[in-house]
Structure formats: C-alpha cells, structure tokens
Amino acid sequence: MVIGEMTQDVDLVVVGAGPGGYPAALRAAELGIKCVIVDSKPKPGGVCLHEGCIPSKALLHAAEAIDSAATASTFGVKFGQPEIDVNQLRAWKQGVTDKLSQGIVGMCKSAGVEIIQGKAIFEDSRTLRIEGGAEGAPARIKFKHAILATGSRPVTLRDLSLTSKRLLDSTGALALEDVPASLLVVGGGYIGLEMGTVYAALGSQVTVVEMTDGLLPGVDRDLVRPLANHLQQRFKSILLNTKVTAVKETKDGLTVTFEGKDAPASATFEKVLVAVGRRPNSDGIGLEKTQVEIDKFGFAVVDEQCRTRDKRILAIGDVSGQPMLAHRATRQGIVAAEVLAGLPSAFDNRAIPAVVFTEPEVAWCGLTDNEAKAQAITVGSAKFPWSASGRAQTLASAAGQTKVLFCPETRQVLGVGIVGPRAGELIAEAVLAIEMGATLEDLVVTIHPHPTLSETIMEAATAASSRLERQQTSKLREASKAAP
C-alpha cells in the first residue's frame, strides 16, 4: 500500500449501484449494517436505469403513442402524420433517467449510505482498490462482506467486429443519436423486438434475422404468434433460421452478408444493431483473487442465500446467473442484505415473472409449457382469447389470449402466459397466484373488476375449472353405468 493512499473500513461494500446494488445498501442500512456502494458510474441506477429498462420504455411509450394514433382511424378518429423531433424525444428520455437517478441519491443520503464512484477491483476476499475514483475518495476500502453487484454488457459477435458509428449494440440503439432509413436487427430476442418496434415507430425500415426458427426463442409458441403476426406487418422483413456471416462498410452504409434458406445473399443497410444477448460482468475485477466461483458461462454460483464460494462475498443479479432481470436483482439484494444481518432470509420464490415490452406485450410467470415438456411434468392447461373480451374490444386490441398451467390432481396454479396490451400489468397477480400456492378455484371465485383485461385471468381459470368438472362428471357417469 502507498503511503498516505486513504483506507475506509465498513462492515459491508455493495459493488454496483443498479437495481439490486442500491435496494440491497437500503436494506442493510435499514438493519443497522454500516455499508458503502462503489459504483463506476458518475450516476446510480446501473444499465437497467440508464442503457436499459426505462430508456426503452420511454422510447416505448413514444411508439405506443404513435401507433395509437394511427390505428384510431378503425373506429373513426384521424389524426395527421407524427412530426418527430429526435432531439426532443431524446431530452425527455434523459430527462426521465436523470429524475430517477436522483431519486437514488437521495434515498442513499438519507439512508446514510454513502456512493463512491470508481471502479472497484478485489485485491483479495477483504481488500477493494478504487481506480478512478473522485478526489477525496479512498484508494482502498476494508470490508468485512462485500455484495457484488455488477451487472452485464451486450454481447458482440466475432463475425460482426467491425469498429463503425453504423454497428450499434442496444447501448447506442437507446442513445438515439438519429432514426436510420433501414435498420437490420441481428436477433430477435426481447431486446431486439423492443428497439424494433422502437425504431420501426419513428420511421425507420427495420428487417430482422434471427438464428432459430422463430421470434423469442424459448418462449412458448402459442405465446408468440400473435406478436409475430403483428411484427410482419410493422417490420419490412423477418428472417429466421438466417445468420449474418460478414458485415463491411461502404459509402451507403452497412454490406451484410447472410445465410439462410429464404434470407437474400446480402443487403446494405444504414444501420445494424447487433442484440444477442448479455455477459455478466465478473471479468477485471479481481475476482480470481477471492475464493469466487466462476462458472463456465461467467457467472459467480451462488446459493439460495446469494452467498458465493467466498464466504465473505455475496452476488446478486445479473452476475449471478439466469434469468437477467432487473426485479430479480432487486428482491437478490434484499436476501443478501436481510442474510448478512442474520435475518433467516433466501431466494425461494417461486415465479419470476418475464416481461417484453413490445406490442402486444408478452409476459409470462411459473411454468410454460416449454418447460413442462422437457421436464416431462403433465400439466393441464386452458386459454381465453382475448377476442372474447369486451375490454379488449373496446381497445380495438383483440389479438390477444391468456393462458393458464395448471396440476390436474390438486388443481394448483402452475403457470400463466399473456399476450396483449398491457400484459406486462397483469402478470403480477399470477405471480402471486403461484406464490400463494393458488388453485384455479381461487382465481375463479376472486370477483374481478368489469370491463377489465384482468378479468381474462378469472375466464382462463373459469375455462380449466369447467373442464376438469366435465372431466370428472363424465368418469362418475362411466362408473355408474359400469356398477352392478
């Protein structure tokens, strides 16, 4: 150590200030733990706040508002065409972020917890050197527990490691420096579909090409189809089963070359956004200096209790594995906190609700079908369009349905899909449904609220319920006929 470098000693570091960072330093505050948040960033909130989550649904919302408009004329409102001022919309965007940013701030300061900026490297599983740190800031902090919470990075692909303006991850996607005339979106997972349906808003000619067979690979069919019916119509093109094999500038823009049975040879584009996926952010820093385990796919292994291999550090959110959500992060960091404080806390639950942010929206909770299948569990299941929903109608929005996965023998809520607006919503009282160990009895006799599309809960529920009762009125008619 250089002499005179500054050390602070505290009883618990929290390395990151996203979504499970800052919620887990309020928690340990709260119980009585002095602690500190070391953060990169000149501002909290991590990728979710500021690369993320909300820039995304703020875009969104800009695109909701645009593609309302222009489908009111079905039932006899007409507006003009939308003028876009980028500049405008991109100001609002930050403007949303910085408010919550600052929120994080001040809850930190009243808290008492105090936010370093630097970049935090293990120097071994009691030491953290801070590089980059602000004057004043010390050089080295002394932790009897640190909880790390470092998030993740986009992925990039080899073949596309062009260095240009024009190739954009989903960082410079919601920087929104410009609407591009064409846009090719490498990957149709979530966050490729939302700044498609972002871009595709504003403007821009937006093709697709994705590896698979289909849109949101993993996630159940039934689920998928009608978003993917609605993106064919929105986008100029989606390609499946298609790879981009080479991508090289020119004066016009972006060459790619592809692969694929239906996809062209090559288009030119005058951007591409390459969205395939996250790693989590366990490499330089120091980790290999602590008893850290670091699994094949970059993740810290923890236990239900987030605590790692080291028993002085814990890990929580995106670094600690699948899936990367922010609102898993979040409910991590109040374990690890409550856990250090000895409190007899764990991550148990058991729904994780998935959400994207598209339109229709698909969101989902518990087990899917998917799932069900590779695991061999039998499980029964029930759906209700939303065609038969007077709500939906009335949002000229019937594209739609709400599925439900359910135990045959006990009845018991397994599972929920939906697809539509505002799905993203309503996913929450299936979360607790299956939280709460619910049955299909207990969504069906909950009154719901009329018209509403939470109501298509209750009627997929009703659906289930109603069948099993046939089901088992028809075996009592069977065996009566069958009795001597």
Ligand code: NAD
Given for the second form:
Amino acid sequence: MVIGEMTQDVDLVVVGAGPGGYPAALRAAELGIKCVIVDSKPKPGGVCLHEGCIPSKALLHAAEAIDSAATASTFGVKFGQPEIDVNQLRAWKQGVTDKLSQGIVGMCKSAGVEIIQGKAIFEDSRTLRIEGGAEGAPARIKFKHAILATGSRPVTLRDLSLTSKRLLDSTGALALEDVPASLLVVGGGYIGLEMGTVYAALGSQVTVVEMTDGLLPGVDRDLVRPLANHLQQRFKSILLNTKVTAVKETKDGLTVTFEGKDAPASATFEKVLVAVGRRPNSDGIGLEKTQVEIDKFGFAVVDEQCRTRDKRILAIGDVSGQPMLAHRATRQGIVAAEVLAGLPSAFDNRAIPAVVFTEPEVAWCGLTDNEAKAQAITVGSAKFPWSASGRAQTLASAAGQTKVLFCPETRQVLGVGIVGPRAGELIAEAVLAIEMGATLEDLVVTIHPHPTLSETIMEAATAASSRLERQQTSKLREASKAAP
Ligand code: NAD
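If the structure you just shared is the form predicted alone, then what does the corresponding form predicted together with the ligand look like?
After this comes the whole thing, all chains and molecules, with the earlier chain placed first.
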C-alpha cells in the first residue's frame, strides 16, 4: 500500500492533542484500548500549552517578578528599573512549552499511543480523512469510536475585521513580538485582563475597553472589586459600557472609534488585542456527516458520559460546552476513556474551579452569589478579609478576601470565592470540600498551617459557623422567654 493512501484501523481515535485529548488517549491506553491521536499541529499540547494557559502563566510570572520588585520599596528594599530582554523572555517561555510538549510525546510513546499529524475530517461516523498529513500519516482512519477534543478558537469582531500586524488575538499577544508603547485590549474578561497585566508590567500603556458595566462580567462583584481597584492603578484607563465601532490603520498605529458615555470619540494605539471570547471548533470538520448534534452556540451536545448523539463519537473540552477550561477538558477526557472501557464513569463533578491569574488572582468554585440570586437559592455567606490575615500582611497583600457560601439548614459548603495572591492555588481545598460534601464545621475543625493564606478558608467558615451559633442561641433564648 502506498504511504499517504493507507487506511489505518483503530479502536479509538482521539481528535485533538490538547489537555482533553491526550489525557483521554493515555487513560484509554491504560485501560487496554488501542488508540491514536490526530492533531493538525506538529507539537502536541493544544491551545492550553502553546497559545493559552502555559505561555500566559510564564509571562504572568515575569510580570509578578517585576511588580514584586516595585512593591518591595514599601518595606525598604529598593531595586532599580527592570531591564527587559524581550527576546530572552520569549525564548524562556518557548522553552517551557517545548519541554512540556516533549513530555507529552514521551508519555504517549511509552503508553503506545501514536500521534498522527494532520487535519482530521469526518467522512461518516466510522471514518476520518486526514488532510495535510505529515510524512507517513495515513490518508484515512477507520475507527470504532472517536473522542472529539478539537477545542476552541478566538472570536473575531466584525467591526475589527482588519488585516494588520498591529491587530492581535490572544495567540499574537502571547507571541510577544515586542512591547508596544500603547496597547488597547478589547474585552475585560479572562484573557484581556491577564494579557493586559503582562503588557502593563513590561511597560505598555494599557487601555481596556469592556462593553458591559464591569470587568469579568458574571463574576461576583465583591471578588472583582479588589482586582478592579488594582488595575485602575496599573492600567492607563478602563473604559466600561463602551464598544469599539471601527478601527483604521494609520501611520502611527490603529485608530479606534469608541461608543460609550465616558469614552473618548477615538484614540490611536500601537497595537490592539481583541479578547472577546472563544468559539468551539466544531465547524469545517465534517460533523454534518455524522449524527453529532451541534447546538446554536456551536457546541457538540453531550450527556454526562460525554457521549454525543452519535453512538460512536464522544466529545470533551471546549468543543462540548462551557466553561471552556483546560481542567474541565482533562476530567472529561478521563471520563470518556473510562466510559468506552465500560467503567461506570460520569462527568458529574459538583465544582469546576475558575481562576483569573491576574494580580491579585480571582478564583471561585461551586455556587456563586450571582448564581444563587439568579436561581433563587437561599444561601448563607461569610467573608474573611485578608487585612486580618497575618500571612497576607507579611506578604504586603492585604487587599484580598475569602468568601464561603453555604446552605443555612445543612451547613454544607456550596461555593467559595477568593481574591488575593495565590487564590488559584488556594481554591483547590474548596473544590475538594465541595466534592466531599463538607460542612462549615469540617473546615472549622481542620487544622490549617499557620501562618498561611489557607487559614482564610478556615476563618471564613468559622465566621459563618459562629454567626449560625449566635442565631441559634438567640432563638433558644427567645423560646425560653416565651415558655410559660
Ligand atoms: P471572556 O468571555 O472571559 O471575556 C470576553 C469579554 O469581552 C467579556 O467581558 C465581554 O463582555 C467583552 N466583550 C465582548 N464583546 C465586546 C466588544 N465588542 N467590545 C468590548 N468588550 C466586549 O473571553 P476571553 O477573555 O476571550 O476568554 C475566552 C475563554 O478562554 C474564557 O471564557 C475562558 O473560558 C478561557 N480562558 C481561561 C483562562 C483561565 O482559566 N485563567 C484564561 C484565559 C482564557
């Protein structure tokens, strides 16, 4: 058979080698399923590793170092102005992602999972055509099952449909070609605020334009407030309730026209980053030739076992719905592999943590105040301000808070929100608490190391528990007074 016309027969093909796809393939191999991965990119890891989570966190680490050096002057340690070698920073970031990608190649090799490079297109519910395959790649793959893990891509704006090197999406911003003197970030969500933080630390004058009335729409306002206050200092300006209506390239940069009460009519920026959301990669891959149902947002419709309407095809990660987060994809990948191996596995997690890796970080899991309000769920809530945390004070980071939401009857922990440095690391305890059905008392009696920021979770639970106790005592007192 001529290479390139070959058809490979497999039990399972995983389409996409991101944080959903490769864990799915590794788990499937572990469970004895013969599988291959197909990915159009030469290096596995997906958007998360190459154009998302990992490179952005590498750059945010550099931003944190710059900011820490600046704030050290408050406790008498003074550094000079940082000298930023953009080429070295870019090379270091690339080194981080390359090493991790090599790690995935190594894990797949030792698990016997072949990675095929090429674009996979469904011809029917049993066959994939491989387009633009690398040397040695088969032309077609016949499969018993497929796991769709194709991820998502940035949304583009019609008003900003300009071809210009100055107009960036998240991939372009992470490429760190240079540090522009001025940067407009369109969208005050996860990506806009994380990348705005990076570029502001590197020296750009950053303006954020957000069409709603606050940054990180949907996130509880008390969690966003400390971040918004900090960003007001770090960014040149934040324009809320503002839309971009046009953009034009001029010799000095991109001239952007705004529509908003407090916005200037127009302004010119060296570069513009558009970060207004992501859309699932469910189009252009032949899914219409299968039974997979796609909803009005472009997501593949899945059940708790990650099965689509096509009995041979499962879907995981960004292509299968919100929230589009790498760790959700990973868990779903493992579930999908286990389901195919006949295990009683389901994606029924109670809490999916979300983290915005800004300075300070914002993290939450389980029920939020906004969701409780929208769903008319009665919740109790208690907060612990970091101004009362010894560890936060020693870190010169007192502008944080930890909030616990709970059921007033059962005292079960329903949600936790944290804002402050390292909130993303701290939230893991809360996720475990919610998964385990922990009550306030479970958090109260658990000894947390002192002095650490983790104590703030215990303290918020203690504040809630003490309040409930006081209410109980006063009810009993009232009852005993009323008794004959
Ligand atoms: P997002 O949904 O977080 O934020 C987009 C923002 O753009 C919103 O605030 C929205 O109101 C605003 N917006 C939309 N249209 C606009 C317009 N025309 N003008 C001005 N503002 C406009 O989207 P994102 O920041 O692009 O991130 C996409 C997804 O990627 C996130 O939803 C998240 O799932 C994922 N992500 C996660 C992380 C993380 O986990 N730390 C980091 C980056 C991205």
